[in-house]
Each structure stands twice: as C-alpha cells, then as structure tokens.
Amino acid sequence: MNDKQIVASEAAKIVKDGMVVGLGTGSTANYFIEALANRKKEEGLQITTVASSTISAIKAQSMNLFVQSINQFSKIDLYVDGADEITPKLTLLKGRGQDLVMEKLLASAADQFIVVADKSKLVSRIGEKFVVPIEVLPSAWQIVKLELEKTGATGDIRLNLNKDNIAITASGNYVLDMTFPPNLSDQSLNSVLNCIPGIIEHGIFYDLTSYVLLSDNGIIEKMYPI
C-alpha cells in the first residue's frame, strides 16, 4: 500500500458502529471510502455516510455504503478528508476542486474533523504552494476581486479545464483563485475573507481540524495544533 492508502485505512479504524460519517473528495478520500466499505463488509459495521461531492456519493453507493443528504442532519459524528496544504497550527487549504462549500459545511458540522495526508502537504503558511480558492456569487465576482486586491492579493477568475469558459462549482458559483501577501497570518486572512460580502466560502479551514493523520513511508504520525 502507498502512504495515502495506509493513512486512509488508519482513519477508517476510528469509525464506530452507528456513526454518521462525512466522506471527503479526492484520491486519499477515495481510499478512505474503500477502507470503510471493507469494514462494513467484513465486520457488519452499520453506518450512515454523507458525501461532500457527487463523485464521492457515487463511489460510496457503488461500494454498498448507505449515503444520505446533509439536509437530514444538524451535525455529524466524523468527517474525514484530505487537504492541499497543512500548517503547523493545522490550518488547512482546501477547495482546488468544485465542492468547497460542502467540504466546509461538513468540517464545521462534525464533532471530529480528521485530515488524512502525506508529508508533501505540510507548509509553513497558507498559500505557500497553491492559490487560495474563493467561491463567490457570479454577479459579485468583480466587486469581490477588487476588494481582495485592496488587501494586496493578485489573481483572477477560475476557468474550466478547456480554458474556454468560466468554471462553475457544484453550488453554481464562480471561483477566484488568489495569491495573498505572505505577511498576512492565517487567522487574519480567514477573518478578512469572512467579512467580504459576495464571498460564499473560501478555502482556508481555520480552527476546524481535530487532528491530522500523516503518513510518511508507511509510518503514521498523529499531529495536533502547536
């Protein structure tokens, strides 16, 4: 097994009978879904899952996991997902895909939000390797972009894969992919983005992570905020 499979299998061991479990999106999250389905098959584990994306829901259903809509719940027991960047304080950068709003919703609604990753995701600050995705109302994207530029940010609206039209998220919105000055702390940047009208959600997951399961050449480390 590779590091992603190892850490996903470890996360699946945390799930207990009767839990409502949020399923992330991406390669590591897919391994978690597979490991969870294996536990259900081998142990008769009775769980309900809530998917952060249509593709994760389809995969879960194909592996005989029971999937329900988030609108059936006011909270969930556990959410397991990967991340694009992880700081020492366990602030995350997520949302390079099209399901940012649901991912943030599940992370906020979960009693425990556990991140599964390998060491390549570790950074000293948010935005070190990737742009910060900001999901915006389609009618407000230019207004929001100007407000972001006032903070020193640079970037533009996200285009689709063929670069011939604007990318649309699962929630029907646009995304601004922005780079911010390195002197802005994770907390400050989170606060700024939370206060700009027209922003639906953004990719900074601040003070949401319970802990990180990190795999490095088959060795698993549990990381807590420092």
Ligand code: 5RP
Contents of the next structure:
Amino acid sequence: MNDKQIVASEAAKIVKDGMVVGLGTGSTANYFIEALANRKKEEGLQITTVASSTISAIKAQSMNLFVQSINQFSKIDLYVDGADEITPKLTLLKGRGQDLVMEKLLASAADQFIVVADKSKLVSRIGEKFVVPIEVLPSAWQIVKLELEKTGATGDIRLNLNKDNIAITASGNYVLDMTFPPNLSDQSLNSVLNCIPGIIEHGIFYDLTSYVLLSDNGIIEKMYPI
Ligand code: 5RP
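With the form predicted alone in hand, show me what the form predicted in complex with the ligand looks like.
Up next: the whole complex, starting with the chain shown before.
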C-alpha cells in the first residue's frame, strides 16, 4: 500500500454504523471510498454517503455504497477528503478539481472533518506550492480579478484542458487561479476572500479541519492544529 492508501484505510476505520459520511474528491479520497466500500462488504456496515463531486458519486455507487443528495441533510457526521497544501495550523488549500463549493459545504456541515494526506502536502503557508483557486460568478470575473489585484495578487482565469475555452466548475462558475504576496497571512487572506462580492467560494479551508491523518513512508501521524 502507498501512503495515500494507508491513511485512507485508517480513516475508514473511524466510520461507525449508521453514520452519514461525506466523500471527498481526488486520488486519496478515492482510496477512502474503496476502503469504506470494503468495510461495508465485509462487516455489513450500514452507512449513507454524500459525495462532493459527480466523479466520487459514480465511484461510490459503482462500489455499492448508498449515495444521497446533500439536500436531504442539515448536517453530516463525518467528511473525509484530501488537500493540496496543509499548514501547521491545519489551514488547507483545496479545489484543484473544481468542486470547491460542495467540498467546503461538506467540510463545514460535518461534525468531524478529517484530512487524509501524505507528507508531500505539508507547507509553511498557503500558496507555497500552488495557486489559490477562487470560484467566481461568471459575470463578475473581471470585477473580482481587479479587486484581487488591489491586494497585490497576480493570476488569471482558468482555461480548460485544451486551453481553447474557459474552465467551468461543477457549480457552473469560472475560476481565477491567483498568487498572493507571501506577507498576507492565511487568516487575512481567508477574510479578504470571504468578503469580495462575486466570489462564490475559494480554496482556503480555514479553521475547518478536525485533524489530519498523515502518512510518511508507512508511519501514520495524527496532526492537530497548533
Ligand atoms: C480536489 C481536492 C483534492 O482533495 C486535492 O487536490 C488532493 O488530491 P489528491 O488526493 O489526489 O492528492 O481538493 O478539489
């Protein structure tokens, strides 16, 4: 098993009978879906899942997990997902996969949000390795871009894989991929992005993580915010 599989299996052990479990998106989240489906098959675990993306819903259904729509719930028990960056305070950068809105909704609606990752995801600050994805109302993208540039940010609208059109998110919006000055703290950046009209959601997950299960060459560490 690789490090992502190891933490995903560990997270699946936390799931209890009767729980409503949010499924993340990405390769580590996929391993979690597989481990959860295995537990259901082997132990007859009765669980309901809610997916953060269509691709995760398809995978879960193909593995015989029961997938419900989020509109059936006002809260969920557990959400397990990966991340692109994790700071010492467990602020996350997420959203490469363009499913930001549902991912943050599930993270905030969950009693427990557990992040599963390998050591490569640890950073000292958000934006160290990746641009920050900001999902915007299509008609507002130029207004939002100018507002972001006033903070010293640089970047542009995300294009599709062929680079011949604008990328559209699962919620039908555009994405601005921005780099911010390194002196802006994660907390300030989160506050700024929360307040700009036209921003639907952004990839900074601040103060949402319960704990991180991190695997480094097979050794699992449980990390709490410092
Ligand atoms: C998707 C995400 C993923 O969780 C993140 O990109 C990590 O992916 P992986 O587990 O494949 O490394 O935020 O929006």
